[in-house]
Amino acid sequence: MKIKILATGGTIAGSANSATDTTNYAAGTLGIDDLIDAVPEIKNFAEVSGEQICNIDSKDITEKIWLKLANRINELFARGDVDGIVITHGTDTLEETAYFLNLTIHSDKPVVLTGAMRPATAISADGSMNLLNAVKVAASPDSKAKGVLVVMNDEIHAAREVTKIHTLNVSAFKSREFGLLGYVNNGVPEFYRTSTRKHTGNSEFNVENIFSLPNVKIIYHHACDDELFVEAAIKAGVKGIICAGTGNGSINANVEEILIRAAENIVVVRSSRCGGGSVVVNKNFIDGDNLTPQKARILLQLALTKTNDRYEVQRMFKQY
């Protein structure tokens, strides 16, 4: 099996000037080949070959970076001679860039992500580790058409569904409703279970000629809300607003009346800062289902590339 192996950096790629030290690092130091180098057991186990994207702390990644790496696989697939990708990642955003290339990337042939919560140089450090699990399930048959997946801390999770839950522990990544898709149990990949949404091989989105995305932002809304950031994103020209509702996506009467108000010229999608559930709504606005805030935002930023149609956009999120 020949693995692709593309660095962008992160806390995997991070180092500090104590190994006790697990804050106080720098992000993107070490390049692909220390991270390989890191891990000659990965070579008993697929053919490796490494590329750098960038080398950046996720919380910096950029439009231009997701759309660099959606092109990039998607033409190391059309190639043939590449049986999987392992994108190493900050851990910080890394369940945004597994989304977007879950809904941009059109093979069925695996792409794993992984990071780590404690940089290279630290005592049990977890990026060497989570690395070759990784590699090991780009490389397993049993992981194709299974969309983009997530491997870290022994857990495969699928990447509309996971989402970082804590700040500093190694175990920072859970899938909270539906549960992962496996474990590398002592080494070997064993699934449990699939996603059933729609994704890479069988998605409609096309990022091929496509060198910015619409403008969608998140608005959080909270007690005692008012119109002020709804009335700043209008102004600035917004196509769609995420609004992260509480509860059932519910917002208060004066947000919501300016919102309605917007949803005549641009998309408005309800969502549920809750972190679980589906969000069921009237017919003002787009049910976000049971999307995080942010993965929301990129289905809707994907979709508006093709409509903004509240129809069609809603069947996206309902296929999605």
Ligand code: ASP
Given for the second form:
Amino acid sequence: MKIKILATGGTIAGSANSATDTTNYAAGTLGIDDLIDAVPEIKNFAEVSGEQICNIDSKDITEKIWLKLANRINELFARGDVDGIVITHGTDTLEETAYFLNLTIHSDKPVVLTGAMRPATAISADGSMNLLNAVKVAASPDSKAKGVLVVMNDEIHAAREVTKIHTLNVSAFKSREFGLLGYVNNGVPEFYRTSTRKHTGNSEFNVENIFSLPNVKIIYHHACDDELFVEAAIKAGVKGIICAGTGNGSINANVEEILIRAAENIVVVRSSRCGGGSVVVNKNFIDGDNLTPQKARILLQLALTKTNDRYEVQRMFKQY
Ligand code: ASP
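Structure of the form predicted together with this ligand, please, following the form predicted on its own?
Then the entire complex follows, led off by the chain already shown.
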């Protein structure tokens, strides 16, 4: 099995001055060769090669890097050069890159993201085992057509469902509500379920000739909120707004009024800050289904590359 590891930085490539330091470190300092050399066992499971895409802390991820990653992966698969891809990534925005790729890669071959919560220099660093597990999952025939996967802490998650739920713990990723897809049990990937929404090989989104994405902002609603941020977003010319509302996407009368007016010209999606459950509001707006606001933003950006039609965008939110 030929597995290509695309490195983007993060804590998995991070180093600190002391082996006991787990927060005071620089992310994205080690290169792809260092990561591969640190886990020689990888070569027992796959023929691996590496490529450095960037070397950043993932809070600094850009749309340019997303587009570069998606296009590079599509190119590698189209050429038949590799059987699977592993991407090493910072954990802070890992779920967003994973969902973006879930919608823009056109192949059933496995694509697996992994990272680490402890820098490579720390006692009991988690990066090496995560990388080995990610390569095993990418090389497993069972991982085909499952969409983009995230492997962290011996767990296999679907890109659409997974989210970072802890700031420091090595068990930082969960697929809330529907649960994980599987485990890497004693080094063996085992799946228990699959995601039913459209992805990868069935996705209608294509970024091959796209060089920037529509400007979509998230507005986080809270008690005693007012129109300030919605007004600023409209003034700045955004093409879409994700409103992270309370409960079932609810928003107070002031904000609702200005969003109804905004929705005459741009697409407004109502999602929820609850972290569980679907949003069903059916008036003037798009329902964000059960996507987190940060993933609803990505789907809306890609939807707007194809259409401004509200019914079409709503269809996409029901399908992806
Ligand atoms: N700030 C780091 C990053 O996202 C955190 C990590 O990788 O765990 O790059």
